[in-house]
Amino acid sequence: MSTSPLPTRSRASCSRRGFLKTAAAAVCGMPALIPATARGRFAPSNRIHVGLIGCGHQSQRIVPSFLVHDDMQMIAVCDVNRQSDGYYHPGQVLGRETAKRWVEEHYAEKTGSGRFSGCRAYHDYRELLAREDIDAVALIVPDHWHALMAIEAAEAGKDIYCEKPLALTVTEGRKMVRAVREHGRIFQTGAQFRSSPAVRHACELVRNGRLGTIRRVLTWVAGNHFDCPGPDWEPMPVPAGFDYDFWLGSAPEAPYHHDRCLFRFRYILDYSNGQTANFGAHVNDIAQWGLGTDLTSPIDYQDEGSEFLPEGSLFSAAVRTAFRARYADGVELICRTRENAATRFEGTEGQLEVSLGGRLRSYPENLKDSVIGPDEIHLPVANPAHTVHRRSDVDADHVRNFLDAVKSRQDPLEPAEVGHSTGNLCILGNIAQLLKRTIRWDPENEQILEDDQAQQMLSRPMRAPWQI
């Protein structure tokens, strides 16, 4: 249960239950589709009603990946930014009004009617969660919002597709897992490369011993995409239509700068763990899948020369990732920065590297072409209906896997526990980089051993009145 600020500048407190009751009453006054509770969960149309929370850069991949499926309908979008530029590409205008237009244009074209007005845009995510006709939500928001929104969505009875990395801290990730299980919700972590046939094949080769005994895994994350304003940066006026205080949410109060928000939040430790966790949530996730360590993580982590910008710079996360981790069985994982993100498994009988683009390279060269036999280990396929894939299919297949799980009530490819384990690996590597020393980890009890300073970094204080 959480107590959160109203979407206005007022700091008046209100209970979440009272807010939801009021918001639900307001929603009842608008033209709406038949609520899920009245029509049976998926009958008669068999459509899953989805609400999108977060209409920024990544929504450009996620919205089409949902809309391509005929058994779902996106009926609501939400963002604290009405509409503006300042995202990844110059001149790119995104926000809730843009996402609403995408959805309505899609359905207008699909129905042939030339117009569609069945998607509502919200400023406050709690109004969207209050709608009884929404079955599932897609959370495409900065990392410091994942836990708050996912837990409230679970409490509201919604199934959840949540962008990676799972959480900002280890403590928040554990609370997300607990809420999902306590409320019986389906949860898919948006680490979409588990839905890549090339990644799956690579991990099956590793699992079936084609490389012999694995000794080491190398993972590479991309560097920052943008230059950082230096220590002499100055605040800027908040643009019209952007509720900056609401965007900050539980993060510390800080002056506005256009390089702080929208896409570039991921370079600032108040909102993210940098590229260590952003790309690391993909390449280290592949390592975890191939090693069969989905529900655990390495037991010690040490810095290997990571680099950070001078104190006072706006960007505070590592600009060069470099850490080494060791699993209980002695396997090493080394994570570094380079241009092309990828994962390489090194074993006694060969090596195999898979990029996020789906390229496989191996030594011996023919190892990558080995066929997995019917009696060997086969990892789950995200979308069995697809046999030929382009890179763009990965996102849609990952969503397909989520929608199928919503119907079957069986876990998808990357449930909360799996996203949590990979997230922990990245967060702990980041802590070792920040402290410039080795930390020892107890994965079963989720505790850092014999290091009080590092242990305290497993959680962060939340700005009042936000709390979990």
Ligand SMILES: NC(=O)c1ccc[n+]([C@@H]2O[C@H](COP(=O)([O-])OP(=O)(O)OC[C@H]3O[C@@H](n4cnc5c(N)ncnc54)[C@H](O)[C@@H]3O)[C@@H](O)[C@H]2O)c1
The other form holds:
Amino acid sequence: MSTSPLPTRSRASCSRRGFLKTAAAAVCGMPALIPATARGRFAPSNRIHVGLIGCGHQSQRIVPSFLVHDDMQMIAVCDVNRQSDGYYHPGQVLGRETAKRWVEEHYAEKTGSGRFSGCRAYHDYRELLAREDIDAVALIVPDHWHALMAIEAAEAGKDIYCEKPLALTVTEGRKMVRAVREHGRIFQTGAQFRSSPAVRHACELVRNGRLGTIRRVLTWVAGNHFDCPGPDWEPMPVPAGFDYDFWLGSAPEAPYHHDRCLFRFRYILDYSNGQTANFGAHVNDIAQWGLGTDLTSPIDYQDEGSEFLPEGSLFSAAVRTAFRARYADGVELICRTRENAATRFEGTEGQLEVSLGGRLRSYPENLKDSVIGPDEIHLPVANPAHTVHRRSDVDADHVRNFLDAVKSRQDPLEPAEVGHSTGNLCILGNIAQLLKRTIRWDPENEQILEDDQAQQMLSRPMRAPWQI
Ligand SMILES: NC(=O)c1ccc[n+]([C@@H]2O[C@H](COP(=O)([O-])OP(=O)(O)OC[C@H]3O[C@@H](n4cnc5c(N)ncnc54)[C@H](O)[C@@H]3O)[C@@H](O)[C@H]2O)c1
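Swap state to the form predicted in complex with the named molecule from the form predicted alone:
Whole complex next, starting from this chain.
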């Protein structure tokens, strides 16, 4: 854990709870904020109090996906960026103040009072975690922060919705799994396509043998959405209101550049494993679900011509993903860059492709329309109450599945172990791409065999004072 000084828990939570109680109850007519955990049981009337950490690009999807559910209330948001542009779209202003405004506008409209001030914005996530009236957190931060925050959140007794890919390294992922179980927390990996009816149907067709014996799975990840600044890029001044050192956290010290941080971090190996893991966390996760390999990963990984930019480029992750992996039973998984991210299962009796947009294509063509009988294998449904589905329901249903798990204390669709296996698949593919050689993996013991250099890449040093 970080060794940085923290405000004491009681001091931090007392004053804020008092403020929030008054604000929520008196100003808006909302019920007083007693944490659901303190109330002992999740009665239907009890709201789950959620804190959001990371108010950038993806929070635009996650915040509405939480707010649509009446049995939760978002009472805190946090970001090291107060409010600035520089995200995906030019002129788009995000950060903690923007997210706070979204939340307050939502509740103001909902209560009909036109006013709401019961959502507090934090700069330091440790202050948010110290609040005793928060039951669960949503971690929507860059990948190099997932492990640190998830482990601290678990220790603080919070349930966790954590964005994919699960972790930056295999070691971090393993420690996340351990912390979640040790502290008895509910954890949902934010690989939301497991909540898509189209993806579920595709995986059920595979599991029920409609394609015969599966020989191969092809997965496609998207390429980078932004051009890399040239190799002669110059450091830039840090924008006002952006705590760059806190953003870097455990990552190595590095000069600021606009293209290093907001959204673009996913192209840089210090913070991510590139599109191999960013999109791989979806398309390879679907492969794992269809194959029924949730708690394991392939046993060898071979680079097949992945491409990187010249040394010294700001974007250091693969710009073209190309690796081949093999499961213990001989099934192959081939992961490549292509414009439309998708997963294709190839069996002895047919092929089936499902895109992240939910489009199914099959050979024979009618294979995709096959109905799963009552006695066949059915995969869990994220939100059984939903009978009609739009694309946008997928995110909200994945959150619904998490909230239901928080109440029932049963694992949701994608607990930490499952996110970890898919994460490992992507990380190991990336290591093979970086080393340009085949690596062999022992999934049981989570070790790379007979390759010390590759084995060392299963973890990374953390910049002080950050540690897990
Ligand atoms: N499930 C999906 O389909 C999906 C889609 C996009 C992104 N994601 C995931 O969401 C996560 C965030 O991605 P993004 O696109 O929103 O990135 P982003 O850069 O747009 O937003 C991340 C935010 O986190 C903030 N942040 C960084 N360090 C912080 C810290 N120490 N404390 C508080 N806030 C901090 C940043 O300032 C930024 O505002 C990533 O893990 C990404 O893989 C998932």
